[in-house]
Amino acid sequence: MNTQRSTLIFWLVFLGFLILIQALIGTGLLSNFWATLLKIGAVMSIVSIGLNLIYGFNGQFSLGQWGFYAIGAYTAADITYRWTQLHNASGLVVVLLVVLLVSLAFFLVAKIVSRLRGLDALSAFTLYLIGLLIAAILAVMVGKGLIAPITNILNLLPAEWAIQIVFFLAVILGGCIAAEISYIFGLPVLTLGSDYFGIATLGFTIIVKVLLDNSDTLLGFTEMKGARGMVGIPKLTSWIWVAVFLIAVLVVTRNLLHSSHGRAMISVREDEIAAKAMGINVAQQKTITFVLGSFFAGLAGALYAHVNGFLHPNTFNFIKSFDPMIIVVFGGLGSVSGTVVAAFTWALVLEGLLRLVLPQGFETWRFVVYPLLLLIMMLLRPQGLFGAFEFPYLRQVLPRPFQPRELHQPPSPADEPLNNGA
């Protein structure tokens, strides 16, 4: 009864305050640069609970979740960019047949691979990149013939309607893209140990970086203008949208780390070795952890896309990277509470407070204070803001000890002995 109550009293305060600030922003009590910012903490929330799903739950050292973030983010932003610019699903019909094609092609791979006995990790790489590179042809070709079809079904919805499913899609598709990347990426780099999956995981950040920059003459992108950045993205993120997508991760992150396969993933970073020896399948359990966190990536960088209207590359620099870094060590490593609560006061404080608090012309000595910050928070507590702590719903319920009945009861009334007054 306690964790039921505790557990309500969470989904309360938490949707109250969803609901609260959804009220301030319907209402013009919260200004449009307030209302950002929360939706900034939210995607961050969304981007950094990715990365400690990776490095805080898995143990493995990161540093790519950014460029994930940003592919997540471009894939979401042609999507619309396409339907409300050009007026058609052109992009909406070929990434979802992409997202459909290679995971069936990854399937197939997979089942090839698995009779292939002493299979190197390279060798497999280019068999799935193969299969790939087949699928995603295969899909720009029978994409074309499906494009007209449905953009003319969902032009017969209201168009509000046609917009905001075309925009849910994109946001899932974004997370997909992401995933799928991160699994062919995977392949290979999750064989290494965690310093030099972190390094490889860094430049994977950067030639995401530098392909953006030329998207427009390397990749073929015209609309995303390469290293000019994008524009005439709808602004289509409303904070019912964030907070929908922040609930969602909440609760799969929440029920992923209190089965089976989460604790098996914790043993991982606890001990690979001892891991292995008690049957658990530590690349498995490395390559689902990467891959879902990645999906989330994804789904905040989508998100994030739609916010502003606006990407720009450099957005997505290797610098930037570090920011779900720092949020998930300020928070906590392990913690879902502290990672969430870390990144709205990342958003808040860093982009808001400081920005009002610092005299004018001293903006960029925000990045000075925060650092400072951390570095104190790192001296005098360094688990984390909140260290192991976890939000009741979140926190893992476990039975209770077992307790055996006692070898000598005393005797019920129906087993004494009748009393004849002898």
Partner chain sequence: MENERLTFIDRMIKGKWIGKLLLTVIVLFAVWGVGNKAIHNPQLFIQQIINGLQLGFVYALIALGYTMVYGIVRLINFAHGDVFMVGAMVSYFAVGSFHLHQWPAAAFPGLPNFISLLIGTISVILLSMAICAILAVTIERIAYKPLRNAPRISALITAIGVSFFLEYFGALPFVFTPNFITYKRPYEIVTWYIKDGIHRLEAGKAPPQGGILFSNNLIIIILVTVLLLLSLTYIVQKTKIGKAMRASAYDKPTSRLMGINVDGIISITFALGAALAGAAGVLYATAYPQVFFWMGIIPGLKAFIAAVLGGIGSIPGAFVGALIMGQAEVLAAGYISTPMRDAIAFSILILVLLVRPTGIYGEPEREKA
Given for the second form:
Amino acid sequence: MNTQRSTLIFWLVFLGFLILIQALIGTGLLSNFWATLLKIGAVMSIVSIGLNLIYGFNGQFSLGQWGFYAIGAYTAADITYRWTQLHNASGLVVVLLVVLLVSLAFFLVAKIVSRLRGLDALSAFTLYLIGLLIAAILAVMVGKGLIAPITNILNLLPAEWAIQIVFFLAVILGGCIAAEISYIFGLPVLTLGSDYFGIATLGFTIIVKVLLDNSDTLLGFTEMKGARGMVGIPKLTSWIWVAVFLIAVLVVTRNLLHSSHGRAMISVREDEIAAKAMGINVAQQKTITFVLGSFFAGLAGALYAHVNGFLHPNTFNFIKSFDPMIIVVFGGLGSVSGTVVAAFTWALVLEGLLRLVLPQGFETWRFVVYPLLLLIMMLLRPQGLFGAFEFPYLRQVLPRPFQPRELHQPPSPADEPLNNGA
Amino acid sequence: MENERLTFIDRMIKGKWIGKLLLTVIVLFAVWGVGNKAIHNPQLFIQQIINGLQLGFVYALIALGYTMVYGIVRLINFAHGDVFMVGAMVSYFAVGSFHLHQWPAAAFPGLPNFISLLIGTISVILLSMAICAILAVTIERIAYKPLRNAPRISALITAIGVSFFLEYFGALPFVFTPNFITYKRPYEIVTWYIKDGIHRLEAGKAPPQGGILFSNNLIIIILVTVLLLLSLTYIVQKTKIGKAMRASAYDKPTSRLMGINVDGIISITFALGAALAGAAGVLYATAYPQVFFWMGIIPGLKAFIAAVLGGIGSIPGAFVGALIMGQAEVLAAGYISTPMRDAIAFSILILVLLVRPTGIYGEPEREKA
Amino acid sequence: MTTPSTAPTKALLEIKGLTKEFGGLKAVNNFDMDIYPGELVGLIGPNGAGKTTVFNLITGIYVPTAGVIRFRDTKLIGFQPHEITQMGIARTFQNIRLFPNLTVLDNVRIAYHIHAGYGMFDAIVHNKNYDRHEKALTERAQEFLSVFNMHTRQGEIAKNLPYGEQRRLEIARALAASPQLLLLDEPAAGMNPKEVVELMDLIHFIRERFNLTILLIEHQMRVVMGICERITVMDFGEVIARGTPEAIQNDEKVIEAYLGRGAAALSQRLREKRSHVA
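Given the form predicted on its own above, I would also like to look at the protein as it appears in the form predicted together with the partner chain.
Following is the full complex, with the preceding chain placed first.
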């Protein structure tokens, strides 16, 4: 069928693009500078796809994406830092246990909350908070005993393997921590009206940034070095890893959007009250989307942390937190293809092209040109570059038209719908 | 009607007690943290309150611009903080390069020093206000007006774009430098202290132990803010333009049918808000005499929180929210944790929103089916 | 299936003493109503009488200040709107609330979400379970659209449909949630006379076909009088009359509420005159 062919073409082109870049990096034809920018582009694609789910598809105006990105980055960085610099799996073990026990606690609290009908959001939040604290303390206590054995097990593997495994787990766990925090934060905050939700999530981003500024003193993670910036993170994010995660995120997003759950998600954006009247649990849909979007943000942050091997709280400044929002709007709200294209464009043009095009000494001009481009873009195409357009594989395909039964001459059970289509 | 026995749990749920418990614990914790130290040193506490008041009044002027613009076009005008910065910059050039504050002394040498300085200062503030108003109307016409029928997010993104533009354009080497610059006040600072009556603090002398300090800056800030606030209230409540503004905020199409030039009214709203921000820029720079091109971000953000806290769209709300914000910031910095003060400001905002989802003075959003 | 008022004694929907205050203003006051299975009941009243508020109370959008609503012996108060829909009450809205940027098909498919039959995980990996259920769901939705003669427009964006079609789609969507009780909020609002006739036919048709009980808010007397079996009249949040269409038409209080006191007196005099002549 036509759609199948175009899907094939899409994958051929997309995979070809990814492999070509890998080949260029591998052979050294692509300089480190451009390779880094491409990685950043892919990372931004993942964050922005997450935001597009939350804002473009579910209609929740979130400025908190950058905060979850920061959480993912620092979590994963801490895990790999401890593995490479301190030579133990303490970060991995504790974070893993925190993730597992906190999800268990959330699960149990959710059971209690669903029993208590009509519990208000703030009260539910309090119960979840208690569960979270108990689980986290328990995790740290139990984790201490498990650090040595797990370190030993991982040390049995060849060192290059072990570090890749630790890195992979760190990225996933970075996403999971972001997801869990977004769950508990979203619970009360998602009840707010759209603009107020946006402001509360902006607040979240700022709170995270301030905490990171003081991560060595207030939070007690001396290796994060607070406002001086965290150094010594292994540079593990290869183009292959980035591409794998980008493909995974794209497939998950696409599959979800093309299902009944995706439609339920979109119905909340379209009209909350009508969605409720159609039996859709709006609060649940908002939470699911918010958590999934934040999970993507966490993944992306974790990948980002290992691109340069250096993290600074200023990267997670609220001014920069508008970047994913700009990318999503630029690419087209509700268009995953647009988001990916816009993210790569953003990374390559802003840091790459403008740096090259502008004459020596005028590098600072790029932040003058950038807002102007943004302005012109918004004035010319307020619906974004792609509008709601999607590439073949990502596009929703309409099922073949329905033929009422009465029209069939012999209504036999063998009458396969294959013949009706064209 | 059926009589039902409410169990303990039912009552707990109905009264939202668990959430209230959490809030109470947080509030008690904050009050204890502040109160404990305040009792030990009441003079310092009063001093902090005064400092908070000074900050709060400046925030109020900025917050009004956010709230008025939001009320009429439902746009979070992220460029507003940078308009505030431009206000400070204009006054810096006016005082530093053009000596605008000295014109009355030059034109009428006979005038008493105080009066000529007063007129000079007022003209500096007025110039800042005027230039900010013109700037805001220009921005509105170029960047926001063409997007009035586009999705709301487009205008928000352009607002962010304008904000970036103002900041980075200003930071360019030939326009200005990206460095901090010491601000020259149009008037000399005079400080008094309260200890067994009010005394003037001699220049260069350390204030006595236990005295509460205040300066002419504080008085000027409060006077200017109150004056501007009263004029704004008068404009909004009593004049025809104010009526048109309120009508447009409520229902634009109908206002248009009633013969109101809605586009003009929106421009006026932007101009008024920006003028207040311009005045705030001058006052802020005189209080914290340092200007640079990112100075608008943090006060802009704080004022924005204040506007939301008070209920965005409400003018008294913006004022009350700003005073709370000023106190919260100073008290948090002084008594709880200096590096955490921005986080505390936002935590307060989130907590208030959870209790009152549309801010203190905000009208509840009604779900209509 | 069309003879309701006689047989069943058990009410499908039972409302007792329903009251809703908005800051001291009683939008609905001590409202009682019973609806029996298979009935088509009308709820009428002048603007601002509190009819839509009653709908919002039944569907859980508002929480009542006082009173009880029972649906098939279950108390509805305290349930979320989506739970109430899942119990079997669906509604339409006074000003059409479709999912405007989605296709006609998706509008209906969303109503089937609660019966999707596969979880998040199935959706993400697109496994067999997903394939089977999604196909079944889509076919069901298409077949359902064909009942309303809209299957040929499945790919059209809802907001691009003409007004009458939008109404039809909204009713179809509500029915896709497989309700036992359908609440229609002013379905004829904004329709021209021809469309109104079509709508009345449609209501008759769905009632037969889906074995429905219907509660209808309506402004246009013609519609109510034409299709309802029983009518309840509200004014200022209170019930002022109930009965058959004929009884309602001659009820003084109703005429007064609709046309004002003078008109009521006038019609009274007219009626007296007529009886004199007779």
